[in-house]
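Given next, in structure tokens, is a single chain: the form predicted on its own.
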Amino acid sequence: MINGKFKGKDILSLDQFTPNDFKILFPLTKKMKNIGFNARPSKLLDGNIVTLIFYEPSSRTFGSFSAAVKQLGGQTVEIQNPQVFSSVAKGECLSDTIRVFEAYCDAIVIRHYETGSAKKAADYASSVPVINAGDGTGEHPTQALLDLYTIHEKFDRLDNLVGVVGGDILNGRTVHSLIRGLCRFKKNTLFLLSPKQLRLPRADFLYFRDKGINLIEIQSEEEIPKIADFWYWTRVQKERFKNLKDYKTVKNRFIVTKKLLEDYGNKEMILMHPLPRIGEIEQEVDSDPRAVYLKSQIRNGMYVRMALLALILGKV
């Protein structure tokens, strides 16, 4: 648990966060927004080096972490696809890779294709904090932090919310982390819209429900409540399927169109997506003022990561 003490902490799961931790992180995020949005020079991380090592493809998470470090005057060591462009290609194991880069930097940000790999990396790195940037179908905590900040920015609360999550709930690590985050607050309800094959695993469903969040599984757009505060749409993750035929049977089963928003949305809600988008939200929806996935949500990714890095490196 963080319990208000961020310095030196690994960031691996939303389970580490208490409501009080958000009260520390979010006001600082707002200050970071002032730095980033206005391109104000900062030397907060001057002298710090952060290693970004991504075993899976990434553009937004990788780019926003890189930009976050540089906005605060720090520097990065950047390694994408280490299976090809590092000693991993020669057979180097994860533990050796982490221990090598630990010697070069003050923090490590890792994305990996195996669930639980971020925890292993944190165990291997004894002297620097590790941030989980996505581990298989496990979690993506910093994505959830920016999602929660985006919701909080709109509604000024993280309790008494009604949300709709649509798409790949089985494999969506962003969804898993978002639910964990909303579990920290009272009286939240999520409607989970997905094909049967992509539902939340039953063990996870029961675990989250026991944590106090109200989860309701629905199977059609007609069951979407018109009072939702937010919709959180996700892509069906092709890379998680062993059989292409199985993927094609569930791809884009639920698509957000202007008509769907008109029929089941409301004026005060926001429409979110962790990106990339692969057809599950039509492009004509982008101009809708409720669609924030290419606006405030994406920008908040850099601001939240700026704040988080400053906290775990003990700069604030």
Ligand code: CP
Given for the second form:
Amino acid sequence: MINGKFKGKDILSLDQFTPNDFKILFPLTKKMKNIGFNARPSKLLDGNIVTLIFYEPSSRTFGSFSAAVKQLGGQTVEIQNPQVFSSVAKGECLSDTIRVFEAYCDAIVIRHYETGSAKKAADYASSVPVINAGDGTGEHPTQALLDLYTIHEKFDRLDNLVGVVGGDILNGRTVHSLIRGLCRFKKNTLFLLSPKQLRLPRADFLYFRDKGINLIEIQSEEEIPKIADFWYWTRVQKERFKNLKDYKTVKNRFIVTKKLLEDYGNKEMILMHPLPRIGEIEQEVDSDPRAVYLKSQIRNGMYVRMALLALILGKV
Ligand code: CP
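Next up, the form predicted together with phosphoric acid mono(formamide)ester in place of the form predicted on its own?
Below: every chain and molecule of the assembly, starting with the one above.
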């Protein structure tokens, strides 16, 4: 648990966050927006080096962490695809790789294809904090932080919300972290719209419900409630399927079009997506003022990561 003490903490799961932690993180994120958006100089991370090691591809998480460190005057060691561009290609194990890079830096940001790998990396790295940038189908905590910030920015609250989550709820680690985050607040309801094969695992469904969130599984667009505050659409994750045929039967089953938004959305809602999208939101929707996925949601990713780094490196 963080419990207000960010300095030196590994960031592995949204379960670590209390409502009070958001009260620390979000105002700081707003300050970071002033630095990032208005190109204000900052030396907050002057002298700090952060290693970004990504075993899976990434545009946003890698790019925004890299930019976040530089916005605050720090530097990065960047390894994308270590399976090719590091000694992992020669057979080096995760524990050795992590122990090596912790010697060079003040924090490690890791993305890995295996669920639980970020926790393992945190156990191996005894002297620096580790941030989970996505571990298999497990969690993606910093994505959820930026998603929750984006929701909070719009509605000024994280309780008493109604959301619709569409797409791959089985494999979507961003969704898993988002639900964990919303469980921390009262009276939240999520409508889960996915093909049957891509539903939340039963054990997780029951676990989250026990935590107090109201989860309602729906099977068609017609069941989307008009009162929803946000829609959170996701990609069906091709890379998690064992065979392509199974993927093809469920891919793009639910697509957001202008008409769908018109029929089932309301004027005040926001439409979110962690990206990348591969057809599940039509490009004609991008210009709708409710569509925030290529606007505030993206920018907030860098701001929230700036704030998080400053906090765990003990700079604020
Ligand atoms: N949202 C997200 O994790 O995107 P990337 O895979 O591009 O980092």
